[in-house]
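Here you get one chain, nothing else, as structure tokens; it is the form predicted alone.
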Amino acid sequence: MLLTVDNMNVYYGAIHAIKGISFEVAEGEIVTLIGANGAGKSTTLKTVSGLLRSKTGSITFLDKDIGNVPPHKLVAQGLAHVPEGRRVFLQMTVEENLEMGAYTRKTGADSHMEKVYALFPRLKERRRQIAGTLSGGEQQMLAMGRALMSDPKLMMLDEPSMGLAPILVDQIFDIIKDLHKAGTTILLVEQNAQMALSVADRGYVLETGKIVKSAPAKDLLNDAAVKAAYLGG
């Protein structure tokens, strides 16, 4: 497994967030965690990238325990995490945004930008251009292409769709295929369940901090309790 995430507990001061969970993500999935807002979706993502800590349990990346890891460390180590919210660096043109992606590269950082701007040509459109002049979409794009940059092994994308309008979540949804198909393995946190299952090898659903079920993406899209809580059906 690439990821093994075992029995996590997760506090903020008095409230426990996050209740013994226990999950993986093999090479070359896509998985998805999908729940309501305030499930623990964020937080867990969170926890593995080593932003929060876990009471008990352990997280095991390429067969090391990085629970004590700091962040940084695991960048350089091969997990890349795109925040909710883009987090982009907004006074910086896009170009130097994916600089900063490639701090933990000895090499290879001029390739890596040119198959980023495959990717998403409207960066290399916007290349000089302030990221905090960029639409929603286009820093969406951004905060993506940034963490590429450091050639990960494992992508966590925290609400890639969030405040987009729907003809830029499909085109979000469609560069995540598209990543899928060059081989990176995704770690999907997503409130749009119908376009994160359509798109995921497997999910997990999360409630108040646990795992209530898990199973193969196209069996919790026809799943009766799944529709009715989180698919609109």
Second form
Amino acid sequence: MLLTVDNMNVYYGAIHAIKGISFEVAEGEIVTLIGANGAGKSTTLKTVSGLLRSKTGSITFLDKDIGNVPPHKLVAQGLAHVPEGRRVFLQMTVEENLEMGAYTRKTGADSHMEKVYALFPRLKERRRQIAGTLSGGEQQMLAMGRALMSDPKLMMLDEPSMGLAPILVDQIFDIIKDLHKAGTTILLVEQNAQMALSVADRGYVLETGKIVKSAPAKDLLNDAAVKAAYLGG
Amino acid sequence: MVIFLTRLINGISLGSVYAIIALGYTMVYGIAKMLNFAHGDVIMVGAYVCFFAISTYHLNPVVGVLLAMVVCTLLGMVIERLAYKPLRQAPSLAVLITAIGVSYFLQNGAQLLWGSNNKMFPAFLKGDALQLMDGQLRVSVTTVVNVVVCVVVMLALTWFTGQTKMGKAMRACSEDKGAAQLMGINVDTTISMTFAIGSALAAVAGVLYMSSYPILVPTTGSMPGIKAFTAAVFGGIGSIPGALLGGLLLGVIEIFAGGYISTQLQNAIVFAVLIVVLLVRPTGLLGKQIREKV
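Please move on to the form predicted together with the partner chain, as the form predicted alone is already shown.
The complete assembly is shown below, putting the previous chain first.
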């Protein structure tokens, strides 16, 4: 297993946000966590990447316990996290944002940047532009491109479709499929369950901090309860 | 006309020193989002170190300045590590009060170590003043050095934050610490580096300030410190060009106020201008409009 989360419990002060969840991601998979607003999807990703801490259990990435590793050290180990709301550096140029993505790389940043530009030609056109002037879709591309600059083994995407027009959502998901084909393992968090399940291999359904269902994505798409709750009937 | 120009030049000279100090406030604020009120007292420590190097140990003034920079760099990093780092998650009021505490600690520590008697800082910038306009307008060596150092520091910092990896990481941290961590940037190291740079600049500014106002006491740093803080806010705190603009304007306003209005009201006028600017432009002259994230 690439990533194994065992018995994760996360608190915000007195609020018990994640209640003992366990899940895993195998190499080459797209795994999705779906669930309503406030179910704990983003909290889960933030805990895996070390921005928050689990009180119990363990998080194992590439056979190493990363439960106490500070977030800035995980990038070099191959874990990239594209946070919710994109969080690109708005006052820096597109190219500088990509350079920050390669911050921990000693070599190969330049050739990797060409790869990222090949994947997102739009970013190349705008590489001298300040990121704050990009559209929402372009910012999402930049956030993903920035994460790819570290050449991650596991890419965690938090709500990549948020706030985007349907045509851009399709584009972003096409890119996710391309990345998957190229061998990147992806852990995807989405409110757009239909889209997420259509690209994923497996899915977990999160409800108020607990995993209530886990199954291959195809089965979840046809599951009556999931359909009623997340796929608009 | 000659009087006006002389005052303008003196203002720019003083303003250059304020600008260098203001950079320390503005860089630390930009990254750590805190007001380091002990910054002025780091200036004082730098001045003392240079004073002893030149007067007691008879070292070359340049060596004295370098020594002051080394001591202040370490001091700045130690202050950050011991006083501010433990408060990273604390409310900003706690950090502010701690900074004021560090300021008093440094002042009283200096008094304990070096006494409260005035020390006369030796005049180390020697040389003939430049004569302009048939000798009517004189530009002192101090002025030339202040302005040159200020310009060099500004260019170096602009290059550093714009072109180097560490400098870009600083900008990334100042925008979004969480996202910066996800890039693999060590935020603690970056904050420590910022304190180091700001404090090294404070040492330089301290020595330059001494060449215009050579009386050295343990509270020497507080007035230029508070004025440079004003300059940083005036120009837009967090902005490097803002620190330059704010520093220069403040210096000119101070000298003009003293020259044309009243030396007694000089400081009152300086701070009154700050109040007016903040009423009209709360983010300062070059400050960015801050939108609170919801």
